[in-house]
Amino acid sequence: MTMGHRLRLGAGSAALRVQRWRAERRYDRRAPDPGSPLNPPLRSTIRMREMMSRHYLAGRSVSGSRPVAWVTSGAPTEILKALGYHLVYPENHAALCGARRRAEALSSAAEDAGYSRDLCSYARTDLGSLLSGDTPVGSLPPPDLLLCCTNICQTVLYWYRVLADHFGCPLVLVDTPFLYGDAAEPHQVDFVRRQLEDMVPAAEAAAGREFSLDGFTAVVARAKQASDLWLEILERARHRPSPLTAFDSFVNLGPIVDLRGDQATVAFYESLLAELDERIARGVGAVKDERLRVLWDNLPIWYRIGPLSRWLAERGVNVVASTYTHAWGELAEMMDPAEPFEAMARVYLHPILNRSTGHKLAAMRRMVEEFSIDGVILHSDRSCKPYSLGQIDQRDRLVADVGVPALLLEADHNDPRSYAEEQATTRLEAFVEMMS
C-alpha cells in the first residue's frame, strides 16, 4: 500500500468515526415520535453500518497489501481469513446495491450486455455493476482468488465462472452433495472436508502466504462465538413484545456475513445483545403495540424493508423471525476449533438451501412454536428458485396442519420491477385480516 493510499485510509476512517459520533449523538437527543407505530431502531446499528462502510473502504486500497478474495455466501471463508484474505461477497454487495435503490440500473446493464432477467437478481446486480463500474461504495477490489461453494445454489458456480473469465484468476470450487436426510453421512462429509484441505494449496499460491492451523483454528472459535450471539439475538425475538423485528436482523446481518471470524464482529454482537437485554428490562417493543407475531420465510424484499417494516407495524404486526437470518446462527453449535477442517465440512453441509424442502417445513413449524407465530409470510422469490421452491405445499402444510394464516407474497429480492405494489397491499391486507 502507497503512502496516499495510507493517507486516503486513513482519512477516510477518521471521517467514519465523526460520522459515527454526530449519529449517536443525534440518536441520543431524538425525540420521541408519537405518530411513529415503531419504537426508535436499535442504536447499534449505527455502529454496524461504521463498520461495514470501514470494510468497504479497505477494500478500495487493500490491493498489493493483502489478497483479495471474492466468495459466495455459503463459502468456506474461515480458511481464507487464516491467510489474510481481504473478503469481498458480491451477494452483500448486491443487498447493498438494493437497499439504496440501485439494483434495477445494474441489472438492466448487465440484460443489455445479454444476460437473461430471469437470472438471479444478486448475480444480474453484481454483473451490472462490473460492467458498468457502478457501485455505491466507490469501488471493490479485483480478485486474487475465486471461491465458490455450491451449498447455497447451482447459480453461484456459473456466476463465477462468468468472473474468473473477466478477472483470468483462479476459481476455487467446493462441492457440496444435497442432503435429503436429517443429516449428513460420513462420507459426504468427508468429501467435503477433503475438499477443504485440497483449497489451501491453492489459496497459498494465489496469497503468496503460508498457512498457519493454529490461525485457523482461532478464526473457527471467533465465527462459532459470533455466530452463537447471532443466533442468542435472533432468540431474544421470543420476548412479547419483542424488542427487534425481522426487518432489523436483516439489516444488521452484515457483519455476521461479510466480516465472521473478525473479534470486531464478536464485540459488536455482545454490544447488540446487550441493547436488546435492556429493552426487554424496560419493557421496549420495536412495535410499539404489538399484537400480531409474523414469520418471514425467504430472503428479505431489500428495497421495500423500510416500508413494509411500517406498514406492518400501524397493523400491530412485528415480523419477529425469519428462516433466512437463521441460517446464520443455526450451525454454530457444529463448529468446532478442536477439530476445524471435520467441523466445517459438516457446517457448509447443512446450511438451509442445501437441505430438502421437508427440512425447511419442519423449521417453520418449530419456529411457528418458539416464537408464538400468529401467521407466516412466504417471500416467493421471483430470482431465488432454490429458496422458492416447494413453498406452495409448504403454506398449504402450514394452514392445515399448523393451523396459521400462511401468504404467499410474490416478489424479488433484489429487483423492483417484480414488485405489484396495490396486489401486494392487497394480500397482505387480507392477510393481517385473517391474523385478527
The other form holds:
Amino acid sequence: MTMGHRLRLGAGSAALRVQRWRAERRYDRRAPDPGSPLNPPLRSTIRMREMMSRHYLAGRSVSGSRPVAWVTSGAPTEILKALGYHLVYPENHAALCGARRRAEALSSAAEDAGYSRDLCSYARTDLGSLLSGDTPVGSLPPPDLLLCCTNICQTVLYWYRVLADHFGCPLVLVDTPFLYGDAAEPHQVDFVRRQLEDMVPAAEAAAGREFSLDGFTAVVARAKQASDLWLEILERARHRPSPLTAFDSFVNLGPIVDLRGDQATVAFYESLLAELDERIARGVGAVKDERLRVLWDNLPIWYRIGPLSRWLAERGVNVVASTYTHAWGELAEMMDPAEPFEAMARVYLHPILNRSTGHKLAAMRRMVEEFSIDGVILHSDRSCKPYSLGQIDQRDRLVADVGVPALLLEADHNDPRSYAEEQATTRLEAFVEMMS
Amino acid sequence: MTVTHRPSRSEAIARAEARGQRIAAVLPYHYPRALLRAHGFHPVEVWGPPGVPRDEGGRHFQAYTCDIVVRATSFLLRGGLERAGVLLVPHTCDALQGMGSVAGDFLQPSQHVLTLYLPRAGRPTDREYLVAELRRLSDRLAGIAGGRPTDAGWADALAAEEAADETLAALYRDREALAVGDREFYEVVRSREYLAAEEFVEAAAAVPRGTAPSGIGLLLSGIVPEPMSLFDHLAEAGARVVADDLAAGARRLYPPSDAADPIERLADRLLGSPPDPTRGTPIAARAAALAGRMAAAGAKGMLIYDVAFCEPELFDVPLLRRHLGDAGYPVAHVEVELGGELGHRVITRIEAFVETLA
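Cool, the form predicted on its own is there; where's the form predicted in complex with its partner chain?
Once more the chain from above appears, this time first in line as the rest of the complex follows.
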C-alpha cells in the first residue's frame, strides 16, 4: 500500500468514526416518535454500518498490499482469513445495491449485455456493476482468487465461472453435495474435507503467503464465537415482546457473513447482545404493540425492508425470526477449532440451503414452537430457486399439520420489477386477518 | 427393424419387463446406465414429457420453475410412471434438486426415489467422491432389487451399454454418410433415452447410409430439441444441424475407461463427458471446444435453444456469444417452453439467423 493510499484510508476511517459519533449522538438525543409503530431501531446498527463501510473502504486501497478473494456467502472463508485475504462478497454487495435502490439499474446493465432476466438478481446486479463500473461503495478490488462453494446453490458456480472468465484469476470450487437425507454421509464429509485441504495450496499460491494451522485454528475459534453470539442474538426474539425483528437481523447480518473470524465481529455482536438484553430488562419490544408473531422464510426483499417492517408493525405484527438469518448461527455447535478441517467440512455441508425440503419444513415447525409463531410468510423468491422450490408443499403442511396461517409471498430479493405492491398488500392484509 | 420402425417407448418398456427387468424412470441427464442394468433395471428417461400439462406439477412448483421439472411432476402424479419401480433424479441443477427433494419428502410416490449428486469438476477428489456416490447408489439398488449383481451381470451390463455408447458415437462420427434428415437422425439418437442397449444398436444400424442432406451447417446447443418439429423448421430455413451440444445429445458421448472395477469405470466415463455447464466446465474451455467442433463439422454458426428458466444454460450465453464471435462464429439464442408447437416469434428468429449465415 502506498503512502497516499494509507493516508486516504486513515482519513476515510476517521471520517467514518466521526460519522458514527454524530449518528450516535443524534440517536441519543432524538425524541421518541409517538406516531411510529416501531420503537427506535437498535443503536448498535450504527456501529455495524461503520464496520461494513470501513470494510468496503479498505477494499478500495487493498490491491497490492493484501491478497483479495471474492467469495460466495456460504464459502469456507476461514482458510482465506488465516492467509490474510481481504474478502469481497458479491452477494452482500448486490444486497447493498438492492437496499440502496440501485439494483434495478445495475440489473438492466447486465441484461443489456445479454444476461437473462430469469437469472438470479444478485448475479445480475453484481455483473451489471462489474460491466458498468457503477457501485455505491466507490469501487471493489479485483480478485486474486475466486472461491465458490455450492452449499447455497448451483447458481454461484455458473456466476463465478463468468467472473473467472472476466478476471482471468483462479477459481477454487468447494463442491458440497446436496443433503437429501437427515445428515451428511461419510463420503460426503470426506469429499468436502479433502477439498478444503486442497484449497490451501491454491490459496497460498494466489496469496504468495504460507498457511499456518495455528492461524486457521484461531480464526475458526473466533468464527465460532461470533456464530454462537449471533445465534444467541436471534434467540432473544423468543422473548415477548421481542427486542428485535427479523428485519433488524437481516440488516445486522453483514458482519457474520462478511467479517466472520475477526475479533471486531465478536466484539460487535457482544455489544448488540448487551443492547438486546438491556431492552428485554426494560420490557422494550421492537414493535410497540406486538400482538402477532411471524416467521419469515427465505431471503429478505431488500428494497422493501423498511416499508414492509413498518406496514406490519402498524398492524401489531412482528416478524421475529427467519430461517435465513438462523443459517449463520445454527451450525456454530459443529465448529471445532481442535479439528478444523473435519469440523468445517461438516459445517459447510449443513446450511439449511444445502438440505432437503423436508428438513426445512422441520426447521420451520421447530421455530413456530420455539418463537411462539402465529403465522409464516414464505417469500417465494423468483431469484432463489433452491430456497423457494418446495415452499408450496411446506406452506400446505404448515397450514394443515401445524395449524398456522402461512402465506406464499411472490417477490424477488433484489429486483423490484418482480414485486407487485398492490397484490402483495392485498395478500398480506388477508394473511394478517387470518392470524388475528 | 428400419429407421422408421423402432419400438415405441411403451413397447420398449414391455420388452424390458418381459426380460424380467424392472423399470427405472430417470430424469436428465448424466447417470450410469450400466449400473442400473447390472441391478436388473431398464432406464427410461423422462424429459417432461413435453405434451403433459403443467397443472399437477404447478401445484408443487412455482411458475418460474423449468418445464422439465414441472411436467415430469405432472406426469408422475398422473400415474405416467406407474410401471417404474424406481425414480432416479440426478442432481443436474437446482430445479432437479428441488424435484428430487420434493418427490422424496412430500410427494412420496410408489416408486423408490433415488438421487445422485454428480461432482462439478474433474479433480482426483471428484473421482473418489463419485466412486463412493455410485457405490451408495448401487447399495440402494441392491436393497430394492434384493441382491447384488454377479461378476457376469456386471460384465454383461458394461459390455452392452458401452457398445451402445460406441454406436451413438459412431452415429455422430458418420453423420455425413447417413442419408437422413436431422429430425430422423435425432429421433434415432434420442431413442437411446428408452431403448435397451441392444435395441438401440439395431436401430442405429438401420439408419440408411448415403449422403446427408445439404444445408447451412449449424451447431445446436441446449438441453433438449423439443418439439422435434424444430428440425423441420430448420430444414425449411435451409439449415442443417452438423454438430450439437445438447444434453439429450452429444454431451453424453462418454469416453472409454480402462478401469477394471465396474464402478470406477462408470465414474471415469461420467467424469470424462464433453464440456458442459452443469458440470462446471470453464466457459472459455467450453467455447474453445465448441469452436473446434464447429470447425470440424463445417458449422457456420451456433443456435442456443434453451428451455425457459434453465440457469446453467442461460448464464453462459453472453460469453459464448463473445468467445465464439471472436472465433468467427455467430450465435443466436432462443428460449422455448416444452408444451405445444414452436411459436411464430421463435421460428422467425431462427429463420432470420439462418439467413444471416447464408
